[in-house]
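Let's start with one chain on its own, the form predicted together with the named molecule, as structure tokens.
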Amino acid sequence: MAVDYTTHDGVAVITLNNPPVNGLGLSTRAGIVEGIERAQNDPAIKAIVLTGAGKAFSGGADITEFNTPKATQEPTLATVIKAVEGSAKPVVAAIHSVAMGGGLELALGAHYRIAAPGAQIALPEVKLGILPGAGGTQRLPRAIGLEAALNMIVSGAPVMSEKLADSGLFDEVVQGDLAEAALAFARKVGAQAGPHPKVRDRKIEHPNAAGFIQFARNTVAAMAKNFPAPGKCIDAVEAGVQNGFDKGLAFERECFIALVQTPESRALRHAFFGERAASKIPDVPSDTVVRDIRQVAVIGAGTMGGGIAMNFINAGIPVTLLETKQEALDRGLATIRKNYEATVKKGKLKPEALEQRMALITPTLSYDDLKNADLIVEAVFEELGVKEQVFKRLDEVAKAGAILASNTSTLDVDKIAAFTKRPQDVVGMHFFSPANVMKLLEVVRGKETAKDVLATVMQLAKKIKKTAVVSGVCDGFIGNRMIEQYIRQALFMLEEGALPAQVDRAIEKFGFAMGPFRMSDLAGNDIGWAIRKRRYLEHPDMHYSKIADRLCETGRFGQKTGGGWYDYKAGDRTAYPSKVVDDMIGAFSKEANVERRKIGDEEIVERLVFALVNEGAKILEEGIASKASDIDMVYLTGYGFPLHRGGPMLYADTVGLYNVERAIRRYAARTNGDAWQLATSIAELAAKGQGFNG
């Protein structure tokens, strides 16, 4: 049983003992039963104390248990805070580090509740597409009236259980010992004549409860555009205060039943499963011992440099940072600064932060300055022979043991590893512009990479509030592979029929953050070209519509250049249809003796996203990533993908890809069906009923 029964002196103490973070499972969930009954039972037993073992009083439900038969089996959560709630014998809470969701639900339902300071209070499920399922939609209200009980239920966020000391919600947030205060608070109120108090039967005081319902509802509508938990969140704590508790609590089950089988919630879920599970690698160890990464140097002060070091300054760790010539170097840190300046100014940084994190940067122009460096991230020109240079002068310079990162996005892994005689050390660390913003950073594996280089970066990442996502060594690794193909796709279907501004807005309906015309237009047509001329010498069989290469040709690199796919005015980012761009396409489908012809909005979003899966597939036979999850969190956090969806392999799953692999082999049968070679894996799943999250 994931919970221990112990007695001490009169008190019974239920201890949820469920590691990692004591989620109410069913063996839980049947363990409080029968410890609740059984100080019932016991004459000597006059008051019950509930707490958590480890790092937390409760995270609440177990997820892992959604939609499988655990998860409705009785005892559910609602059964167990009855029993809790209905015990004669008074119950108390005593809190610590975590309760969130069902775990707060729980303590809710005791008659009385202290805490320890520092504990993080929530109710996050709309977080996951849900909401608070166990009565929190009820009771929360009652215990800390109805704005603030709102607020924590649509916002998800937790709040510190010192900051709740006079709301209600704790009889005592006691500074000491905690086990003893319970001790002490259960032996008080077990001397105490019942009946003990129950939040249920607390009113909900609000001068205006529909004026300010309304108000959130007018508040949440914005961020809720794709996602309905919010909304009904809303909707379970207004029926509670206009139906009365009862009443309120059926709704609310209704609801929390409805939405855990929305995609909605599947997706969400998927994601905080994913992000966990991204850092797991199959092969390293999760005992593996890291490196101690004291000191960092990061080589190159541009764009990337200089937001790479801001991610370790912000977490404290102090960073050297070498350029060739002291113009670059002052140029650099005159732009880190301005960054900072500017968070400042939005009340996000006290100045004096500011200054810390600016004295964290020793400027160098000599790389003996990097020789204590225990990591060094190399983000210089993106050309093989300008890597050559830095590694081959890091391996002279940096100690034994030092870890050596490329910020590649593009270049092969081993070769710059074989520049050093230290390959074991060398990793590949791929931020996304801007770098110190974007979430995602792509760990790119060499074939000799060490184990313990890549659990000690997995690790730093999440020091730096990255999401790292492994990749094997391949062109583009996993997000510009796959973002290629997407970008194929979308000059493919300009060629045969669309314009720029259709296909941007369609995919942007799907959800996607920006269209890959807008998207293209602000980072740089140019960009793309070069690629694509790289492609052409390196891959001459690899059929590409050459209709962007006919703009670039033109000069119109996009917003840098006052119009590219779109046209631009000065000053504003507007992204305006160009005539003359239309036109050039028009003429080009004609050159290309390709009939233009309709194509609808579901037409392009398959193509798109498709292209993106069909990719996905084969980095996942290939081994490049080591499961779907970890593509859908490179593109959750990385390319603007719609996080109500979950992710390319997760919106294929639900799509199902029965359906996926109809859909490219029709595409496959048309003009520029050459583009499409259906991953084998696509079908084999599909044939046995697959998807590819199992």
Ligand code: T1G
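Right, the form predicted together with the named molecule is done, so what does the form predicted alone look like?
Just this one chain is shown here; partners and other molecules are left out.
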């Protein structure tokens, strides 16, 4: 049963019991209404306690019912709250651990609320591109005041129950046993004559409500320009202030229905479910027994190695950090300390926590010190010969059952695994730079990688707060394989008539954090140059614009050399358009006999984004990624793709694959058409009127 009903000396206790967070699914909603009616019809019952079993009061909507008929089937949450609020016998919500979204709206419908300290209280719907749809925008301002409520609704951030102790939300914050306190409180109010108080009947008190609402609107307009939900939250609260509870409630419902249909809400919900789906691997059962990871070793104390080590020590896992030279080891440790000192300076870390974390690192110059590690992550130079030396050595020293991981960004994990006698223990763990900040972790599954190794790494990723996405073995895996086609198109457009600043401006206006040329300058143009040189040998049939090679031949590697596609000034990261580069591009086009033309922003965006989509479709066809949402998670968490567009594959669905196919065929018919080999699945899905995400 999703709801338990018990009685205790005149008090009915309705307990939500739908693990893990007592989501308000259909059976839970129906159970609450039945419980309220049962208590009404029992003359021995004087009051009702509404609470949650296990680890939550209620986390809100049951996400397993999203996009199914059950989500809107009666009794809806609004109907449940009406039953609770309309009860002739007082209802006391006893809140512990979590009351979020619909869970908090349900509690606000009760006549009284008591809470345990440490409970997380929130209306996080805005994070899914919607607003609280069961009275949250109307009742919360009446419970805790206009300013505090608007801050909570617009941010979606949780607030601890003890911080709301004096806000008017809770009648009591209980230090002892919540269940006992709830029964005692219920008996007390059950002995009182009704009617019992309703949050809806309170007035919203504020000395200048209109002024504060306008201030909130201005703030939201600046901070959430790509998302309509925060603004609609303010509109709904304002409707309640100006027109009263019932009209405010009706307007809230209208806003909710409108927001659910927006592409931004679809994108946010897609990202929410995509993150959860990424951890599910089709052929690896969820109950796979994982390996115990108590000690980690990292090989290489450079930028990547140091950042990788920080992830584990942040989670309290000791790390042995190996380098070949003392000087490199000292430099790596100094950088890690400096990173933590910067966090202390910002007030986000206590000085004693810094020392505790540094104490978890054991620096060493000897491979023998890795013999007790449960996981060893290699972060050395990106060259197969170097990896070979490392993995052969690891094969000698690592204990049986240790997971051997490579941080390679493009190299063949199967070749790396073959350097050992234990290929089943080898996996790719591709962290993104800076590794201690970026959320994405590409987990590369070799043909021999054991299922328990995969399950262990995916579980560990959660512990170190990463979004892990599984990729098969191919050159560049998911992210870098796709970005190569994106960069190819960017370079072709320079040859055909665009300039770096125009390309970057167009894609940044679309919502990317950084355009391809600013990104290349930041990463170092020499990195792309090295990859292209390898491509020329391995894939002589693949056509590239040589314009980037020309830039690199002049030594313009980006920010680190003071000039790349842009000019840079000492101590200033601003990208200044470069006349030298613009002239070089014009001269290159002339030499290549390409007549330069005006390229519009729409073409720039389509060619860049559809290059990602086309390659993503091929990755799905080859089984490198198991689902389209995995590709979107890679791009949302690792490559700065705009969140409000949901990732390249969802964006393609939003535009319609019929339109994507036509655009690709149109560009393929022009200059450099050989760069566009249409993925067969795009044409097939377009013909059926389907998308990548169903």
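Heads up, when I say rigid core I mean the largest set of C-alphas that superpose within 1.5 Å between the two forms. Numbering follows the first chain given and starts at 1. This is a predicted model, so every value here is computed, not measured.
If you fit the rigid core between the two forms, you'll see the Cα of G673 move by less than 2 angstroms. When two forms of a protein are overlaid on their rigid core, residues whose CA moves 2 Å or more are considered shifted, and E591 is not one of them between the two forms.
In this overlay on the rigid core, A56 has a C-alpha that sits 2 Å or more away from its partner position between the two forms.
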